[in-house]
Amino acid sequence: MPTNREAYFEAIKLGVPKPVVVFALCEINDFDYLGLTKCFDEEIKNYALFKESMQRYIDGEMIEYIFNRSYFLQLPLYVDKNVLIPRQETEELVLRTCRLIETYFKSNNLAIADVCSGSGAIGLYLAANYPMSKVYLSDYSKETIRVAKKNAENLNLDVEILKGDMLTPFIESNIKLDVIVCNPPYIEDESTIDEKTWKQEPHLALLAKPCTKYYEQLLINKDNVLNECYLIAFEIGEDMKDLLEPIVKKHCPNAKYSFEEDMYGKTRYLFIVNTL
């Protein structure tokens, strides 16, 4: 049995970038980086399943559903195809609303909903890092709703899940919301998606036509759902500030917006405050 290091460099040698080497091989060892450093030159775990995983990752597979593991802020998740792969750019839409709430409420102790949650990511971090509040995670797929009902039960974090588009399933529940932090499908154009993510992510997750179609039926439904003091928080394309700006300032002309850009320097973000 080859170790960890011999493994690592086989794999190099086959083309296989350095830091999908490494996921494979600390989730065959069940090692996080550190523990990975101190065993390179340990035999490794499965060999023959880490040939079979790089075989599949060079013949397109991502790496992420051939472990069913991806990262989110360090939270380990079960995902699988569908569900989106969480991506660092949607950390960072967290991390900015984290400031956010910490910025214009007083209390932790409130009611946020991560809608079209998809794997849970979002929601599941918020509910880990304000205990004290209520979280609901929502989707339109039953597909997808199993896979968050598995990362919030492996977390052992209490959140509701409910099922249902944008927010009709608040309406009817007649849930008031404090939080709203919603990463919609937002894609009109299917020719500009990379090959490999529209052979293997949901389609579901992908398209929208036109482009802000959840966002706008977001916005017209949310005084049905918003609690006078509010948070929105929406990731978007990076070109569709000018078709989303007056969309805003049709539907929430008192309240307070703003467009960001990420750390890649594209505008990726939209945050709508209304304050007492």
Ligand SMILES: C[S@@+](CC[C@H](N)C(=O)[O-])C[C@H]1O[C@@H](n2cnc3c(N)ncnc32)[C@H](O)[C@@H]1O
Contents of the next structure:
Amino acid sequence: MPTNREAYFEAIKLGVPKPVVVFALCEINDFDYLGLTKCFDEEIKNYALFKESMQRYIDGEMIEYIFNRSYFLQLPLYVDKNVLIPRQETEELVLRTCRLIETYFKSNNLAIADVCSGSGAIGLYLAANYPMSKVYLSDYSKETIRVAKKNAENLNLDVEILKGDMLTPFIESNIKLDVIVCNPPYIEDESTIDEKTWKQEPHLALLAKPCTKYYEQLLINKDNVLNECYLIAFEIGEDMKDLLEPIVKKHCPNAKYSFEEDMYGKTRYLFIVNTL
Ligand SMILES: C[S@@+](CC[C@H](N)C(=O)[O-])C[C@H]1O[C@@H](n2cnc3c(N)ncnc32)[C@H](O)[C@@H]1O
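Show the form predicted in complex with the named molecule, please, because up to now only the form predicted on its own has appeared in this conversation.
First the chain shown before, then all remaining chains and molecules of the complex.
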């Protein structure tokens, strides 16, 4: 059996990117990055699985789906092809949302919803960080809900998971919210989606026609679920600001809003706040 070091260089020679090889070695050995560093010259735990996973990666499969594993701000999540693999931009959305929660709400005893929750990444991170708050996850797809439930159980996080179209399950159950975080589908033109994503990730998580559809749907219905003082945090497509601004002005005439850039300088977030 080769060592982790030998297996690592074998995959690098085949052209597999370093972070992907490290990810695979950590998963196979059940190590974190530091653990792998310490045991780099020990035998790899399962060389056959390593070779198979590297081949599947070379053949085009996403490494997260190969191992059914993704990390969201260090939170280990089960993922499969029913859910979108959480993105780095979404990690930034959540960190910015936490800062705004701390700015605008005095209490940590909030009702928070992750609408369009997918794997549950956003809502589960918030549940882990705001244990005094009630956190809801909601999604339209029952397969996706199954994944979110599995993640909530694995992480032992107490959240309520609802199924339905955008805010409908909250309206039907008369649930009132302080914070909504939402990363809805927003790609209008499927030809702009890269081939790997299009072939493997769920189309329900990606496509919206028009691209503003789910933002507008949520804002039209927001008064049925939101308390007087509220925060809405959206991830948006990088070219959507001009399309979304008139919609925000129309449906939230008295609220403060800001479009914000991600770490690459692209406008990727919309925050809407109503304070008393
Ligand atoms: C872009 S993904 C976001 C997933 C996850 N929140 C994340 O950030 O990784 C969008 C999610 O919206 C869900 N979705 C699509 N249409 C929906 C609808 N009408 N109502 C609720 N959820 C919907 C999809 O199933 C998918 O899980």
